[in-house]
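Only one chain is shown below, in structure tokens, and it's the form predicted on its own.
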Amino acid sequence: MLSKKTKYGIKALAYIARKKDRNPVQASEISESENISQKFLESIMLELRKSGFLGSKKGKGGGYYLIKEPQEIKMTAVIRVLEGPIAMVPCVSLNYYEKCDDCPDENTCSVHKLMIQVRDASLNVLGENTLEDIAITQ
């Protein structure tokens, strides 16, 4: 399941995507319009600045905007930011991997095959999907 941080952390995004004149956009603004706690919406705004899909401005006019380009902004990559792996399980992980300690051979493992097909669907969908796909205009 999606956590919070990460659902508003897209919603975020997609509401700053959706800003045409790409002035920054204060995190009061998107709290009120998005209906989320302020408080965590700025802890979120942090990370994603920390991890390069925002900028920031201080003082008069000041706000987050985006530093790329909505289309350059795969939601894999925030997803993996955000949320940390795509896959369900470490054992299928690409950037992730660990070896489960209850398996004694991935090869034969029920899970892992099941996991792959799910991890695989994952990335397909998410990695079709930029911000600028998801900010649709409302």
Second form
Protein chains: 2
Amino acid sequence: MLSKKTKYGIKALAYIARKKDRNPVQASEISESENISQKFLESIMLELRKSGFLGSKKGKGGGYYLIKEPQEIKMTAVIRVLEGPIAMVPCVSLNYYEKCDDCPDENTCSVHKLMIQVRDASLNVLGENTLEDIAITQ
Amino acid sequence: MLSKKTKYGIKALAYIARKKDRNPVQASEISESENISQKFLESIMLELRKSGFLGSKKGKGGGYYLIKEPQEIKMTAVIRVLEGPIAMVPCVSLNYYEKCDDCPDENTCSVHKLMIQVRDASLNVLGENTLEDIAITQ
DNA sequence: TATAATCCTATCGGTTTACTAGGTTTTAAG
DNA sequence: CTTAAAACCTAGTAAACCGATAGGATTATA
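Having gone through the form predicted on its own, I am curious about the other one (the form predicted in complex with a further copy of the same chain); can you provide its structure?
Below: every chain and molecule of the assembly, starting with the one above.
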């Protein structure tokens, strides 16, 4: 299950991407428009800034803006930063690999083989979708 | 992320499916062979029995056995029973649908559209794999 | 100087997870 | 008939995680 953090983060990025002008967007505006708790959203925006998706401007008239173009931001990258691994089991994760405690041999593990297929299917979808793709209205 | 419960449950089913004879298999045997806490496994086996995947025989020489043939058990069914929804967001779940609190309109929600694609990709993999497919050794 | 915004740290109640404990009941074998 | 082995059942629990909230500190603009 996707956490609310990730869900809100994606919505916020999409909201910013949808704006034609590239002026900074306030968290308060997004929070209102997308029905997200403002304080919670603030922490998410901070994380998106620290991980290089957003830039920010403090003070009056400040806000957040995209650092890269929407079509350059793959959804895999966004989800990995906010949610963590895309794989359903650490032992098939490309970016967050961890060995299982049980399981002496991954190559003969039935779960392992299945989850590699699921991972690849998900990676395929998330890698082909950019922020531009999902930000489209209608 | 897949819970240990689901992971162990799949491993147990695969273990039973791998046996040629159809004699009941004890939880203790699976627990030892697959490195799963026995008591925890017991509760999982119980759930798999109550949901119609396994039959059981009490007393000495008892154990668990498959009710259907391995090739008739889709992994979608197993995961839905043990883990719950396959979708990453309730609002795109086929079997566990729930509306989002935020989100006035699903049709214009960027997360929604993306997660439908991910769901379909996962369903595709999990629906095409049966217990027989994943139980194969080597 | 006032205001509006981000930034930061801490906390907290609730839920879920992965077990563990301690039995009861049923069955087969001796 | 007794004993052991198995499933069955209920309860509890420590730890982690989640979704937020609180309360300010900092910075920039007008």
